[in-house]
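Single chain ahead, written as structure tokens, the form predicted on its own.
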Amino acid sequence: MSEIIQIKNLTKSYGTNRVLNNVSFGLEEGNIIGLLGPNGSGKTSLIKILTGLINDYKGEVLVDGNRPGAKSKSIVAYLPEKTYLANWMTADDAIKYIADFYDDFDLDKAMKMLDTFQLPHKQKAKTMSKGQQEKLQLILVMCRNAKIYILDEPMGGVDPAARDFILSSIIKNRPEGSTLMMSTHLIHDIEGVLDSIIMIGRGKLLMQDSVANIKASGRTVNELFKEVFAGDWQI
């Protein structure tokens, strides 16, 4: 499998604070892929390098073979990790918006998934509770038809019940042969699904692995997270 995305060198700073620093990796195409790390750990600097919204890094960064910019927004799909919604749109104004925007966009099939999804159509953004917002967020995103879809967070604002619903849904609405990158803190949920994992923390890469290589060694990959991460939370 070639690799879809490339990093060598990644080095993001905010001033005198350093939050990649030197980082390289490579992910394959069409894997699920975990992003792991504690908060404050540089995974969404890292996001928001690949989607193109940051670009005052040092470093190579190569999206499908491209620079982050024009070309590769248009094979990405990006979720954030906060609301981005206007408070005036309703649900169907948001998916209107997001189909007038991108050519690769499924009408139809975004319009069913709000009746699956349980969202009212006319109801405004403002008045969305968060868990509500962030599944018309998902609908957003996973009705493109691109070729790597980037979520951050993607379960934070649902309750435990619906969160087997929505990693269900991403993972039935995400096109056969696409790069699935997911940032989160609910590992216990996710590592069913994933291929590969990526773990960064202070800054630096600490480990990628494939999730058949880590099962072997007799662990999962929530207990490897803690063995990685231990020395972070000792007082």
Given for the second form:
Amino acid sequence: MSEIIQIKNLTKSYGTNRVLNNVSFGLEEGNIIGLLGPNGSGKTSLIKILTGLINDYKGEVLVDGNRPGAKSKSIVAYLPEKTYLANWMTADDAIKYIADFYDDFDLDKAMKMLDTFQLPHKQKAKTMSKGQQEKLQLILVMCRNAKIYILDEPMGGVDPAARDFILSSIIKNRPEGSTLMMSTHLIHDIEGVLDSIIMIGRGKLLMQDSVANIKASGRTVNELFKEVFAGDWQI
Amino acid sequence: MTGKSDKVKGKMLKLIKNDFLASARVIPLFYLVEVVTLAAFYYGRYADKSKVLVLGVIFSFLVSLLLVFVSFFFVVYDYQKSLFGQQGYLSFTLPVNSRQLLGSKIITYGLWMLISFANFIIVLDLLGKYATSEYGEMIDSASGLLSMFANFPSKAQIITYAIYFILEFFALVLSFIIMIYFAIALSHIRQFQKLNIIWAVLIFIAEAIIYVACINLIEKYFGFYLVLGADKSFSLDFGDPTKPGTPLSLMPFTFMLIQNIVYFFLTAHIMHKRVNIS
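The form predicted in complex with the partner chain, contrasted with the form predicted on its own above:
The complete assembly is shown below, putting the previous chain first.
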């Protein structure tokens, strides 16, 4: 399988604070990858670079052979940690907005998912609960037939019952052959669906391995995470 | 090549369409209010209801003036909110580049600004004509402004002058918007991010000072005139406009155009390379 994301010697600093330090790795097409690391490890900066939100970095980043930009953005479906919907948008408006810009957006599927998620079509996003807003944003992302899905903490801030629902919606709606990268702290919840993991700590790549290899060593991803980030990492 | 440029144009049109849709939820409401105040003005005038008439005159004037400020508010508010607030996560991950994002905002809000100016002039003209007919005094109105062309020897001169005046006004409005956008974009780079509102104001003041200084210097040292002849002829003159005819100084306009292009690309570059959506 070819590598759909290639990163070589990626370094990103904010002033004197280096958040990514000479990171290099590649991601194979079609896999579900967990991007794991404690708070402040550089996960969100890495995601922002991959999605074209941050462009001043050193090193080489290729997304399906292109530097992050208008072309790569057309094949990447991104779910940020934050709510990005405009105050004036209703659920219908948000769907139409996304459908306008992305040729791969499935409008009918989105309308059906709104009903499945029991979200009101005409209610403004700003008056929705946080959970409703997150579900709406998930619909906007998962109704695209994208090559790459990048989800930043997709289950952060929702209750355990909703987590299962969200995760199953992600897996069910992901097109076959697409690549899915998820950053999360809730490793236990997602490790059953992961093909491989990347662990980042203090801006450095600490580990990249397949879940099958980790399991073969007699550990779960959750146990491995605790092992890697124990002790000094918590200080 | 054509396919690619069609796609770029298509995305740009979609951006403009969506920016208009976003702004069209609020701004037209003020125009509706103005329609009501103007209706009150006409009703008061023709039904001879003096109180309604006075209220109609006062509120038509105030609302048309308010519209200029509302349009200006949206120039700043939408740019700030949709690109540098949390909505930036949506805007900056659309499959477009920063020049398209910026261009769409400038076109959309530039048009709203121009519409509000045109509206203000029209309302002022209506009220001015009414005051003139009612009280016999010449109130400065758009029609009154036309008297400035009385000394022009030919219709061709008037048309050329009017076109130039309109173009210069467009360029001035664009300069104003682009300078604001540059100040806001620069205030969102990491070094200025903490006190970005204060920085945006300071940067804008600095830009305005530089602009005025440059215009003054240019007019003083680099004369560049379009001299309108008595007939349909016109000529360019570099230096003092000593030729017979009406001289139009082209330097401020040329400077504004160059400045707008420079600010546009600088702002787009900052948006692309230096801004970090927090």
